[in-house]
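Let's start with one chain on its own, the form predicted alone, as structure tokens.
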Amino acid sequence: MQTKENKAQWILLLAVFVIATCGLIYELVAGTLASYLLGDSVTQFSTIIGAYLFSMGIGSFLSKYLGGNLLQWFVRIELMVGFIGGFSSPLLFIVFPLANSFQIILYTLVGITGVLVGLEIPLLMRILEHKVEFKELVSRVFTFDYIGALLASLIFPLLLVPQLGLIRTSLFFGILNIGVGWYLLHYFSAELKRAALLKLTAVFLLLIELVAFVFSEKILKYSETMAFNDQIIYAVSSPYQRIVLTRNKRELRLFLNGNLQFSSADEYRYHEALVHPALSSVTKPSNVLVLGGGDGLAVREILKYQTVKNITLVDLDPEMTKLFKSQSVLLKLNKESLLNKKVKIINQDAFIWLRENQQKFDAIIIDFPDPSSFSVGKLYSTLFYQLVRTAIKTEGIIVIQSTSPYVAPKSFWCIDQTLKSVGFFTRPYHNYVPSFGEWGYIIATPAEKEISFHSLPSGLKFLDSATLEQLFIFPEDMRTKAELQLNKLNNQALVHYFEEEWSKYLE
């Protein structure tokens, strides 16, 4: 039969499990949120994990200065962790559009949470040191700690982010932290001073977090209203990104993770330039592959070619393609292209899909986001372009959106050199899109040949034969004399170039 002392020990060990789970969740929320808002997921996660672990070390060091009723300290800290960690995500979303020093606030919250979590484990070991044999104590505490961390790392990407989103996830675990603190207050009330006041504090904190949890979507919408100048007409979080659609009197705008993807006022300039120089140079294109482009706007342009019989669209995010197949205002914009019988939609990572693909295509249109993170940078790498090469016919043609040659010439010409290194023959070009400025593209062919443009489809708003020829002329300020590295998976040189060049432009 379990004694009261043994039961108390197991309750405290279960508290360790909750501490470890919640602590890692707060860390993962901060890292994910930073990569959403600031880009470069590897850098953000690396620095946040480092700052968190360092802060835990500081907390562990400071724990030796806490004396008196250690259980009382433990419960107080548990309540503070629940409150600060729980509100970390809502607070960061709200301050991001307002604060110039967002990263200082981000790392301050990470640091405070890390210090508090770092205090708890040493305190718990001191509470139990005279009740459990030392080797048994260490074994149990760290076993529960590591199991909690494993659970957090598994449920965060598979369950929490897709189902709850970042704000509700941090609030949920804040509620869990505070709930554990309240239970400890209830169970050990005889050993604690002013237990009733602490219980009242715990209930008050729980109510605040429960209210915030219920109104989490309104908190997110409020933060986005401050971040975007226009009316938000649609917003959803997928496992991959935050999708926001805004509208004003002149235009619709699509934002992914806060970055503008297109404006309805001038997207035709971008998509006509992306599709038609390549497709008009292919004699009777029939089978076309689109990588990215889940908005269906590139597909809209491809469907203007009567000879096209099959279009395969591979886009990672099903929420994106679902949105552009169902919302009436977007169906009007893309001319219901994703509902066309010629179009087959595959929601899968393009890298993985190409490895398994056995088809050969007349043309491949690559419309990925800019290489602002390593997860996207891999889609501009030598290995990826080798996979693309296996999917194109010998006489076929490929085109890649390649960021701005004016703002980021190193990035643009790095993509060009990377394509050449795997055996492609390239022909870079650019055009002006008012929402973005000068934008670059690269045509690539598996065999060297003279590219001649056949007649363009009728009804284009921007391109004609004369304009088309001008796209291939580069002024000197869109070139670079720097010696560039190829973008390989093991160096991701392109991501570094992109971050270096665009960060100067955005300052």
Given for the second form:
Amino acid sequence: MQTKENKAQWILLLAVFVIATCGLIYELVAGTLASYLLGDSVTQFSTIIGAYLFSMGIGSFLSKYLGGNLLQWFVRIELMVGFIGGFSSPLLFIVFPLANSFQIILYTLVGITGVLVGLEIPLLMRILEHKVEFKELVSRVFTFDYIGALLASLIFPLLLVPQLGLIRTSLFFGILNIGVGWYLLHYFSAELKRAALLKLTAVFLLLIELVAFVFSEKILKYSETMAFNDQIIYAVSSPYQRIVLTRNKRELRLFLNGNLQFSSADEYRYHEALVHPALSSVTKPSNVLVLGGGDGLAVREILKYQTVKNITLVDLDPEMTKLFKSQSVLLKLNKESLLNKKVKIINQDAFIWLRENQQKFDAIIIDFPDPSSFSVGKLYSTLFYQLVRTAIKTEGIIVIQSTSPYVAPKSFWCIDQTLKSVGFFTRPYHNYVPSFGEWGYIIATPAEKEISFHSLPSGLKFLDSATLEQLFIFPEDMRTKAELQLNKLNNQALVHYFEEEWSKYLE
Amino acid sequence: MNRRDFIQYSVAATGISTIVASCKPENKIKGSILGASFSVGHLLRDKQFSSPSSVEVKQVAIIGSGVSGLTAARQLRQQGIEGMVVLELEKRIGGNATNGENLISAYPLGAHYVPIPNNDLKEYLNFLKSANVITAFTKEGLPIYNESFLCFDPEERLYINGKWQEGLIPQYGVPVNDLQEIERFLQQMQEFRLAKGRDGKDAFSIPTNHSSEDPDFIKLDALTMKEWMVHKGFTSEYLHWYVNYCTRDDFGTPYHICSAWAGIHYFAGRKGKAANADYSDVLTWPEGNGFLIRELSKDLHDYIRTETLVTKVVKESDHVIVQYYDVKSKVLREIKAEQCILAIPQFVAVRLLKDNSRIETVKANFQYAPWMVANIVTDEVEERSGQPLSWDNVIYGSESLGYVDATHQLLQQHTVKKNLTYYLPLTKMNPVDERNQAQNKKHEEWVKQIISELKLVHPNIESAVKEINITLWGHAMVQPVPGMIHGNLRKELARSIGNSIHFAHTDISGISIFEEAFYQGLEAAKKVIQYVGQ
Ligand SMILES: Cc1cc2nc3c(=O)[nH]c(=O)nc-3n(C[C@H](O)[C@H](O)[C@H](O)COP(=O)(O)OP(=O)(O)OC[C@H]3O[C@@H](n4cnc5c(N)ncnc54)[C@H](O)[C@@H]3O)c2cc1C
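Moving from the form predicted alone to the form predicted together with the partner chain:
Shown next: the complete complex, the earlier chain at its head.
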């Protein structure tokens, strides 16, 4: 009898240990996720830990209201923690696109887990109250509790995140939690009422977590995580594209359909080079049109010109502009440019919008994705540029991101020729963007025009007037001798060049 | 062949995918059968009409608002003829070139493209100019085509040997000997394309009536395309499939029935030159030739009466009596016209004329192929490897001609849903049996047939498809069998009756294409101008 009692005591203490580990793991997962997704890890971690500890306090307080079969309660709570904690990180990943409601869900989850974990220690102490001497009890329970915490905080960064990733870590501990619950059920079945029903629940929960665990691995295999080295902090499929944001210690990156759009580490090089050569050459620009560029980064640069009164941004995908209007890390990056009063956002196809457009602009910044598919290729065609011509003032200036003249010279010069064929005068240039390599842009004007960069804003990180002059020099390896076709809707020559050149480069 | 291709190929070859798929419960796909108003048309055959309840006097009555009827009406209108009426039995004008529309886009119900026109077709080029299909002419007189209407790239793809290849001429996985033979065939077609007869005319021209009468070429109308190929030593199975595909595509006629002259004309008739397009390029619109119908009928709305079934056309001393059944008010009406153009197929025309010997002649000599056209509304479908979704998508060896994507010619970058138009000339049995079978087929049966074919290339098609609407063209086009084009019958039937009843329809040009219909209408209008008001 004595040994049986003893064994029971140690099993319960072991449960404390597991619970403590699991509890802290859920908290760490939530904290990590929040700082991945929302940025600013100090704030995220400290608020999550605060909220968690506070909820544990609430749980401890509430424990006095629980009576009757305490062991029964203990097992129930064990199962609940396993379920809620286990699914916390997959759930948070899924709900992240909900933008504002994300924080509410995050703290609710942290709160619930905290309360449940908080209930457990007092409950356990009451269960063992008459079986162990009080000073022994307190000492043992807390020892196990804190050792568990230590273990969690060590294995989480060293083993779990690198090996399992966040989603599977939380599911793994959910499974562990429920496993312990199930074992307790098994061991104490004689002392429990309706043990069979509880057991069934435990098995059921265990199963769905296992399925989720296996399935998550499968999804991960096929989804971005394999393709992206960094942690994915946001992923959504709009009807138009797959938007993925990743983050590592150094930078934040945006991928559209798996193609890198920018890295926060060096996007300023790209966006300064895209916007300023053109815009600084316009005398007092007032009305500016941006086609594509739903990230608001080009707009951020345009807003550096005091004379600019209106910026019209036409981007196909409402998901993109919504994202860059609402997520805190992204707002920090684009300096809330899309929330600026001067900016009007239109979520429409640029081709269709231009066809209906009556306005004329001082400058047009064209920042479309690379012509890697027939559907995007349309936006680099003769017909499209003819429409662009109708939207620019005679004195105005246009600039087009035009892929890499180093990797894809035929593509780059094809865009140049296509622009010329509809009557534009062009000034191609390029700069170095570490994430992309050598990158190319083309300035196009309806009339022959001296470009002088007379109003370059101050405080740029990359461009100054001396650097600017050099951008227009093309060494031989960024030119092509091939005879090039114009890019038209009925030949999509550019898409063919692009595919040929980039696939060779990536081989 | 890489590993992925191999797996796809072997799965397709063993038919595993179909077996696997057929185990799943079927998804009920909605839609209906639209058919060119059979019930109304059959009134003509079955109903006894009483006497007309109203009589009107008109200068000209045009029966039919297909391309030929509308072209005639447009021409007359431009010549200042106001006392004109166009009678059309359907709700929509356009005949075989009509179109439908839904929230995604417009889409064709029949004819869907025209090739780059030959440069000697002045009137046709002028029409295209007025429709802004041609934006300008170069100094040398070459047309510049509107780039929104030249078929966007990627234009065509063929699913063959487990992969989508670019273009419709079999290439991928085709043995070298066959490739050489295909090359030789195309070379020969190129020679025909440039050939001129001893009379100095092009051997193969559009309209066909402009072609050379040189016996060296005319004799090709005495044998079938298949016979000609065999005679010339063309044996490649791939080539035979391709040529048969072509004659079924343009004429609804398998190559073993189709005249060799007509078959060669498919390859040799096109000679169009343009500043920004090639003779082999095509012009197309989301709504197909419905675009051209809209342009043709621009100023004609006051003259067109739809849902009017013409039941009788008889010549009286100095006028023509045209009786028609007004479907909406269900009464018979009469028009006394000075001149009448029958821009309808001969099998209908003869019934209106009540001429028994003509009825017999047409019945004995004109074979009309029935077609089934399906308009498929679908979410994005799963794709096999190779060239991505194109405008025209054909599956090697299948019974249908594949499908055309109506949203391809939209300017916007991306459409989430698609309108696919699937074409199936019904040519397995003789036309009469095919027609009967088609008319008795239920919607589910068509759907099943279409889905089981498309599953080969789009494994998830069944769940992606939202709606399929079937259009049956009972008498879609006359088959250019040997003797049809260069025999005398066609010319005899085309001859006007007593300087007041004229014929204009593609079935009397022998080849059913837009330009033929256009010139049929134009020629009839010229005759009318000659006699009207005399
Ligand atoms: C499925 C299909 C696909 C095709 N695709 C192409 C293509 O891609 N390109 C191309 O160039 N050609 C195509 N064609 C050929 C097409 O038939 C011709 O291009 C052209 O549209 C024929 O015009 P039409 O005026 O000669 O005849 P129709 O289009 O047959 O016009 C005759 C009109 O007369 C009406 N009518 C008949 N009887 C009566 C009556 N008793 N009273 C009143 N009205 C009547 C009919 O309803 C119809 O509107 C296609 C044909 C079909 C069937």
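Positions refer to the first chain, counted from 1. What you see is a predicted model, and the numbers here were worked out from it, not measured in a lab. In this text, the rigid core denotes the largest set of C-alpha atoms whose superposition between the two forms falls within 1.5 Å.
- Relative to the superposed core, Gly296 undergoes a C-alpha shift smaller than 2 Å between these two forms.
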